[in-house]
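Next up is one chain by itself, shown in structure tokens, the form predicted alone.
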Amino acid sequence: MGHIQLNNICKSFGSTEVLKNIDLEIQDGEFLILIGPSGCGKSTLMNLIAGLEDITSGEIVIGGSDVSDKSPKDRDIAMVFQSYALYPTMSVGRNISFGLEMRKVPKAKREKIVAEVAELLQINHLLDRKPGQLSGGQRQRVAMGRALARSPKAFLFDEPLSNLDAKLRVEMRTEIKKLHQRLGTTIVYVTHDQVEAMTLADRIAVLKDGVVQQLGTPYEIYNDPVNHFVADFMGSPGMNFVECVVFNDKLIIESASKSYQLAVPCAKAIKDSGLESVLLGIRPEMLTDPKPYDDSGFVQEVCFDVEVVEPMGADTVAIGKWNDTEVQVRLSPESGEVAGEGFTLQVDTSKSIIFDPRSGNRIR
């Protein structure tokens, strides 16, 4: 069973507290991603699960057994590193089977496992080559194959795709997702790439300064962030944040030298907060080309001056300003908008999110 329980995990290096009271439960067969900016503690947490670092306090339980004081070899987990960590003088087949040799697995069984893993990862034709003769993507498959050969309770991936070029990263991301769907094994995966997190994870844990800010599905993290940090960190292009004056339960924006009043879903909560100004968070996809009439009360048209246009293929990102703050909007590629010109923008605030501009806390 690949169930992993982290209970009140703390980790300090000297007087520096890196992880603070981490409580996480990772279900058997779940794909959990740890994400956050550099220095947030995600790789340290991965190393604690693997046993490569000792916890300062707390408890790590894997498959029902407390492994807090056990060495890495006794935890029945396999780790795939960013650097691949392959033996350069060994063939691909030997790299995959070496861990099995160390465990005294009979040769016939080793060969069978290597053949099965190579078939799964489509690297049969590479078994006699050395790592130096492989591309980055092929090396990553071999590193994954070495981990798979052990049939562990859980796999730990530490930024495994960061050394690959953009196109290969997308391809390998798909392969990892297919692999998880086939095997159903527990995976804990560290990345700083929020697109990787959104596309791969069953659940995402967003970390900042050694604290889990939010744990939820990709949908929850993207559409219902608990604070300004999570909302800002997740999404590409990122969420727009505009400080707005509150007036009669609506928010005032200035766009193209005109003032507009925007209705938002949490008007009562804004009024109850007593704040004179709030931070409006709205995703670029909620700012689009005008569409057929919508009577929900949260959709209106606003004049918008375009300062920069960025064609992205499937859509176009245009950049302008509200309240002297840069705002990104998503347009259809056929919109034909060009920099330096104004146009009418449809604004849908039905999924907008409001934050306290001082604390960054969500107003609900």
Second form
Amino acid sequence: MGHIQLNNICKSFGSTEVLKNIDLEIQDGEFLILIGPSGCGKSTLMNLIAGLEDITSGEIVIGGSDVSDKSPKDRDIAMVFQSYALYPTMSVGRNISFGLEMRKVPKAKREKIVAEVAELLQINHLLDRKPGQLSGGQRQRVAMGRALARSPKAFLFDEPLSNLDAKLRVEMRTEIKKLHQRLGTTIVYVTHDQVEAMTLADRIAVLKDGVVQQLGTPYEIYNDPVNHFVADFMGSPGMNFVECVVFNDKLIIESASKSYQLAVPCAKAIKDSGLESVLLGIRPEMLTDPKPYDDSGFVQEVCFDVEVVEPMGADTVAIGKWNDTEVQVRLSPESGEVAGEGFTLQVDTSKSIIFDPRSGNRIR
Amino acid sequence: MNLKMLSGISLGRVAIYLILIVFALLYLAPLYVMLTTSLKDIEEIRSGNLLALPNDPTFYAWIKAWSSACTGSECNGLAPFFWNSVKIVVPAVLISTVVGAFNGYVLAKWKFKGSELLFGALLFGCFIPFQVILLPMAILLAKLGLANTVSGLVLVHVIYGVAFTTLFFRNYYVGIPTELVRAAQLDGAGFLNIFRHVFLPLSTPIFVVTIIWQFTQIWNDFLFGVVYSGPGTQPITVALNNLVNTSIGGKEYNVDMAAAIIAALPTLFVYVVAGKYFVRGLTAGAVKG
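Based on the form predicted alone presented above, generate the structure block for the form predicted in complex with the partner chain.
Next comes the full complex, this chain leading.
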């Protein structure tokens, strides 16, 4: 059915290699997110799957058959574009049924399908309007309706929410997730928004410079990133990276003019690497107000000079320095109000990760 | 203070309008003279004032120009040549517009290796003066057996017009998002269906622009008309020239003027009917392209 396999895909534009040896297997019914900074090749990869661009080498298998040389219309795939790409001169109803019309589905059946899709997406009242008369959110729904009408093997979403305002984006996000749960169709979804990726995906593939850095569940990507790039890319506010000198299996940090030794989980690996200094990666939520904890040997209190506070409502991000590097910490709104110089910070290094400062690779 | 500013502004306004009116009158004066002269009889033209209104308006000159004025040795008026022009203009405009639309569609949305070069070459075609191709084109038409025929003139105008029509359509279609093509491809539409269902319905303004442009160019053409036409296929511009240059007895200015207006009427008509699309279409293409 909607099982997609990418074998050793390469794509070059002239002499520029955009994608390098991509191997990905997307299970039937899976929600896979392709994420990466702009220019990483994620949209190109999607266009290759859709057949809108030709692969330079490799093989694309959809639903068991090799479609590498097939035209887009023969791949049985539907796509939702960032700009929606609704046909401006056609009514909403015809936009939705156009794909069926081109595939010579009889009129009565087309009308039935349009009615069903419109019902599902709650756009029944819009069917006679032109796309120009719709709001952004409504256009988004129509674009999804157009994709749904054909009941394809898989849906491709190319940054579908990036043109919506913040509130609507969150609403549509939930709606897409509900839709996926109801239909169970394979979805490949391109975004550069890591919150979207975390909330929607069954699995996330992080791309950089045309190479898949890591493929895993949102939990794995967030908690167990393979390298500095992935760790840095996922999470908001992002992970803190501080270069520390290694001393007796511990990392030395200087905070508020005092020196501390932090115990970290992978002390043995650090020792084996023989590095004199390493890059400590620690997420802001592990740097908090003092609160009760189970003593695992990884928690300690550190004096911290707060320079800037950024209230976010549910919590407050405070910014200070460790080893002259900026560090973001996550405080409760109440302590955010009073935080200043000499704030007592609870540091939990149990989930911290360590990188080679030169290569950016994990040490574990 | 307030009063002074107010009067200053209104004085400026008055001056501007005065200047505009003067220039508008200057600009319209020839047309006025043509119209009034065409409605006078020849006696009144000889004795009267050039700018005076006709004492006794008559359509004699118009009727003569249309049906019985002499254009060389024949004296059948402009009517047969008017229809010659129509026979040349209508197919030439339609063919060059349709070909231009397809060319533009391909050059904007279905780029192939060398398509930019082809577009450049077509663009270059816009700058080739008529005179340069006169001789080679005459040889080509003779070889094709189309010399002195309406089809031959249609061919010349189509070839010459395609450079312009392609440019218009290409620049207009470049402004239409490529994602529409991609969406339609995924919907299962092919090259022609995408053109028909997606591009054609969006193309009204640029079709109007192209048709006006081509109609005016071809209708007003004199050089190709005089070189490549035969005795029975001369367009109205050539006939007008012959009519003005043929004088039996005295010069009939009223007939000349009426004939000139008749020759210009179709282009005027097209501008009046479709003029608002002309500006709209040109700017739409310019901004997006």
